[in-house]
Structure formats: structure tokens, C-alpha cells
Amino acid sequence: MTSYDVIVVGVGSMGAAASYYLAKSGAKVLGIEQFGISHENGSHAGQSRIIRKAYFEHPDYVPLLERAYHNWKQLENEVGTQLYFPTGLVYAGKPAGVLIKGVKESAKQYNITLEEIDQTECTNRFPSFSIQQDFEILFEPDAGFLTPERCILAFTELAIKSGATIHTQEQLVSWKQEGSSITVQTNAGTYSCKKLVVTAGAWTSHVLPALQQQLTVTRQVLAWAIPQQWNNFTLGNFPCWLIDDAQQPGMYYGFPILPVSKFGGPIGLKAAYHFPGQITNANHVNRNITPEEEAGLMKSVNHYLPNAFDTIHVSKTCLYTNTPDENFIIDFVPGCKNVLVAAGFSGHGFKFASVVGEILCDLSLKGKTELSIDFLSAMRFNQ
């Protein structure tokens, strides 16, 4: 039985930046992923995924998303690779809705950029945009995307060029603590450790039955569209945004058309609605994609972007996992002193990958991180 002092469990986004930050201060780690690295079975595929400052969630978010831009860019200097491109992002809602004054307060709270532009500015600088008059209009020029599937790859690249052993396509089946090691069998092999870090997905409550109650995984539709007009929505001409709805809960969202010759695909403009959709078990999703699903989304994409959606070239889904408050968990497992677990990011939480693996490593190797998460604590649900 082989021994390490740190073993991850899914090596996902959080789990290839857990696997990095372990590996590159020392620790001897196993990553152990299910699948490939990376795959589109999870939450964190889609060749793009939106970063942002003023954050409307929480404003006790924006210090970790101040310490995560920071380690975007220390990322990318060491593999000498943009990950994050710096688009800009148009937020639209009616001024009293959670996102106008969620991000006002956060940009007001922690001195971020926001330009507040009314419909005409907004037509101006974005033509495809049919923003109506009862919506408040801000953008957010330090905002933009990353690019997924890459950002995983190199973060797994540098953790096994820094001693990490990663394994794929294993599958675990069980762990157990004794004493102050823990055993973890899995369909290839039987490992022990010091610490285990749980960075599962939707497949936490699975590995951890405990917290059960407190993740729901949740099926979700994206798709990339072949607009009327193609130069108006590609990179450098069209900004990420993302639209408080009125006419139903959640919020609507998309990116620029990124050249495939760069980014790889799919192609064409990518949109999704955030809201938790249908519930699921992750072993078993719904991967087949209704025209009806399809036609929802692109009448509501069209209703503030114009002929954008005008049709659907690439469907696809992939998962939330949702707590009962949308924020993360961050923290070691209740009752499991030497067990971590990062789950529930619900939608919003890739952007966090840089600064939740070095989380994960400080509370791995120290105990304790100097960054403030006392709000995503697994304990909250029980008070």
C-alpha cells in the first residue's frame, strides 16, 4: 500500500489546483480523477467560464477573488500561456433587483471599477445589446473569462512536474480513517494518508453521505449559436455579460465568439441561463437536450441580443451543485479532522480554482489559511 501525505479526490478544477499547490510545497500527493483531464461529464468544461470582481453574490467574496486574479496571473507566467482574457462585462437589470445592487455594493464596498453607461452608451459601444428602459446598465472593464479546460491542464501539468502522481480513469470506492491515517481503496489500487481532500463535484455526496442534505446537483443547458451577425459578437467586439431577468428567477448570460484556431471549440456564441435546473444524481444525467430546452433559451437570449441565437449549432449540459445558500464549502468535514472538502460551487465558482487550491493546501499542511472563509463553513447549516 503505497503512502502519501495529501490525497485528492477528483481532480477537476479544484482538485488540479489543490494538486498543484500541495505538490509545489512539498507534499508527497495522489490525485485521483474518474475520468480524463480534463471532461465534460462535471461543472467545469465549456471552453470559457466569466471572472469578476464586483461580486453580487457576497461582498466577502471579493478578498478571495482579489487573491484568485493574482494567482490567475501567476499561473499563466509560469506556463507562459494567457488563460485569462480581459473582456470587460456588461451587467443589465432593474436597478432594485439582487444583481444591480449586489455588484453596486460589492464595486462600492471594495473600490472596484464599474462604469454605470445608460441604454444609448450601451448601444453605442455594443450595438447587438436591446437593453429596455426600466434596466440599469453597469460595466465592469477588469472583468472577463478563462479558459477552462486549459486552466485545468496546466495546473495538473505543473503539479506532476512537481512531484504529484496523478491518476486517471479510477474510480474510488471507499475510505476510511484510522487513528491518524486514513485508507483509501479505489478500483485499482488501496492507498493510505495523512489528509484527504475531497474536490468531487457533483460527486461529493458520494463520497461524502454526510453532507447529503446540504448539495443538490442540478442539470443544466448551454449552447453555442451561429448569429445573423457574426463580426458584431467575437472577441474584441462583444464583451461577457450577464442580465438580471424580469421576466422569470435567475439570470442570463454569455461570452464573445472565440476564435476555435486559439481556443478550440465549439463554435459560435455561447449563452446559458443561471438557475438551478433540473434536479439529477451525476451517475445518471439526462444528456439529451429537447428542442424545447433549446427554443427557451434562444427566445430568451433574443430578447436582449437580437437575432444572436438565430440558430443553435452546439448543445450541451453540465452540472450545478447547489447549497441551500449558493455559497461554498470550503472546510474540514464535521466529525473528520483530517478531511477537506470543497464543494457546492453552484454555477459561480471556477473563477475561485486558483485561490480555493491554495486554500485547500494551507488548511492541508498548516491547518489553517490566513484567507478569510469563515462564511463558507460546513457548519453553518447547523447553527
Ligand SMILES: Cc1cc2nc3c(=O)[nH]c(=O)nc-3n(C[C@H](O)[C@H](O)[C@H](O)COP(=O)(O)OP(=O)(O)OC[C@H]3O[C@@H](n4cnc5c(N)ncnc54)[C@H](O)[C@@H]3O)c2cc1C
Contents of the next structure:
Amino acid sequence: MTSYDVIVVGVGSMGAAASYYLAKSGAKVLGIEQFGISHENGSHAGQSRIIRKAYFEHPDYVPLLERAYHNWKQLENEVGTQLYFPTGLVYAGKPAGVLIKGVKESAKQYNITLEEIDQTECTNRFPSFSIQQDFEILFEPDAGFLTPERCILAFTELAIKSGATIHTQEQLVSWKQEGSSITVQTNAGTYSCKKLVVTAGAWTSHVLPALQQQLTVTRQVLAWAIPQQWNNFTLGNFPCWLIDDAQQPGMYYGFPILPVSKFGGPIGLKAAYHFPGQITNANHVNRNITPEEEAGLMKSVNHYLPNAFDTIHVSKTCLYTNTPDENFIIDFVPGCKNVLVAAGFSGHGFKFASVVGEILCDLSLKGKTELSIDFLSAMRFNQ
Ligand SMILES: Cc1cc2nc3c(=O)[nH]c(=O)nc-3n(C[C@H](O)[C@H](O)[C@H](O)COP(=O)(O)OP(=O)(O)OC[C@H]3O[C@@H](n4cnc5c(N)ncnc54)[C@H](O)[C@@H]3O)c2cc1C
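I've shown you the form predicted alone. Could you give me the structure of the form predicted together with this ligand?
All chains and molecules follow, beginning with the one already shown.
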């Protein structure tokens, strides 16, 4: 039985980053991934993920984001490839709504550059938007998108170069604390470690059943469309965007068209709805998307970007793992001082992967982190 300092279960967004920081710190690391690096069955596929700093969800995320931006830059330098693309981001919604109020509050508290623009200024800059008059519009210049598959590949490649062992197509079946060591059983072997880091995304409660009550997996639909005015939407001409919908709870969001020669597929303009979808089990996800689901997305996106979602070219499903308050869980597993969990990213976690990896490394090797993560504690739901 091979022994490791740390075993990371799930080499997706958070696990790849954790494996990288752990291996760079000199730890003997094993990363176990049930599929490949990367894949479409979990939460990280789909070409792009928004990164933004004026965080409407909670101002306490901003210091983590500052560190995340720093760490993404460092990763880019180390790997020699651009992974973060600063396009700017248009926010729109009712002035008293959760999005606009939250963005302004975080920007004010942390002095984040934010431009207030009106409807005319918005269409002068980006002619495709049609934002209703009772909406407020804000523009965050230092926001944009990350390329998730490449970020995960980059972290994993550098982890391996620093000595990490990464096993793909291997699934953790069970784990057991035995004295000061943990025994991990997979479908291919048995290993032992001093610390276990669970970054299993939508499968977290399969690995840690005690968290089942706190983690709800939902099926999300996203799509790429072919707009009538293609050039208005291309990278360089069009920003990322996030709109607090007035008709229903949740937000619509999207990205510029990315050239497939540089970014890979799918082709077209990507948009989706940020609100927990149908509850599902990560092992039994209905991947078929109905014409009604596509029509609903088209109608809503076209409301803000007339004729943009003219013809849907590709649609896919992806998984959110939601906590009751939609804030993450990053903590030691209650009652298990040698087991860490980072989960419940509630559809907004990818941008944090670079800082979450560093935090998991510090918690594993030093037992503490200098970053403030008390608001993400696993125990908060039991109080
Ligand atoms: C449609 C959609 C859009 C999103 N948009 C954004 C966005 O714009 N910005 C943003 O910041 N975030 C966004 N997110 C959220 C973000 O992508 C997720 O929060 C993030 O990817 C979660 O990372 P994770 O490591 O928890 O999960 P994953 O990246 O899915 O990784 C978990 C890994 O664990 C593996 N695993 C699980 N169980 C086992 C086991 N027993 N043995 C071995 N391996 C196992 C899985 O195969 C998987 O690879 C979006 C998510 C979705 C679905």
C-alpha cells in the first residue's frame, strides 16, 4: 500500500489547483480522478467561466478574489499561456435588486472600479444590448472570463511536473480513519495518507454522506447560439454580462463569441440562466435538453439581446452543487480533523479555484490559512 502525505479526491476545478499547490510545497500527493482531466460530466466544462470582483453575493469574497486574480496571473506566467481574458462585464438590473445593490456594496467597501452607464452609453459601447429603462447598468472593467478546461489542465500538468501522482479513470470507493492515518479504497487499489482532501464536486455527498443535507445537486442548461450580427458579439467587441431578470428569480449571463481556432468549440455565442435547476443525482443526470428548455432560454436572452439567440447551435447540461445559503463550504470535515472538504460552490466557484487550491494546501500542511474563510465553515448550518 503506497502512502502519501495528502490524497486529493476529484481532480476537477478545485482538486487540480489543490494538487498543484500541495506538490509545489513539497508534499507527496496523489490526485484521484474518476474521469479524465478535464471532462464534461461535472461542473467545469463549457469553454468559459466569468471572473468578477465586485461580488454581489457577499463582500467577504472580495479578499479571496484579490488573491485568486493574483494566483491566476502567477499560473499564466508559469505555464506561459493566457487563461484570463479581461473583457469587462456589464451588470444590469433593478436598482433595489440583489445584483445591483450587492455589486455596489462590494465595490464601495473594497474600492473596486465600477462605471455607472446609462442605456444610451451602453448601446453606444455594445450596440446589441437593449436594457429596459427602469434597470440600472454598471460596467466592471477588470472582469472577464477564464478558460476552465485549460486552467485545470495547466494546474494538473504543473502538479505532475512538481512530483504529484495523478490517477485518472479511478474512483474512490471508500475511506477510513485508522489512528493518525487514512486508508483510501478505490476501484483500482488501496492507499494511505495523512490528510484527505475531498474536492469531489457534485459527488461530494457520495464521499462524505454527512454533508448530504447541505448539498443539493442541480442540472443546469447552457447553450451556444448563432446570432444574426455575428461581429457585434466577437471577443474584443462584446463583454461578459450578467442581468438580474425582472420576470423571475435568478440571472441571465453570457460571454463573447470565442474563436474556435484559439479556444476550441462549441461555436457561437454562449448564454445561460444562473438559478438552481432540476434537482438531480450526479450519477443519473438527464442530459437530454427539451425544445421547451431551449425556447425559454432563447426568449429570455433575446429580451436583453434582441435576435442574438436566433438559432441554438449547441446546448449542454452542467451541474451545480448548491448549499442552502449558496456560499461555499471550505473547512475540515466536522469530527474528522484530517479530512478537508471544498464543495458547494453553488454555480459561482470556478473563479476561486486558484485561491481555493492554495487554501486547501495551507490547511492540509499547516492546519491554518491566512485568508478569512470563517463565513464558509461547514458548521454554520448546524448553529
Ligand atoms: C453551467 C455552469 C456555469 C458556471 N459558470 C460559472 C462562472 O461563470 N463563473 C464561476 O466562477 N463559476 C461558474 N460555475 C461554477 C463552477 O464551474 C463550479 O463551481 C466549479 O467548477 C466547481 O468545481 P469542483 O472542483 O467543485 O467540481 P468539478 O470541477 O466538477 O470537480 C469535481 C471532480 O471530482 C471528481 N470526482 C467526484 N467523485 C469522485 C470519486 N469518488 N473518485 C474520483 N473522482 C471523483 C469528478 O469526476 C470531478 O472531476 C458554473 C457552473 C456551471 C455548471
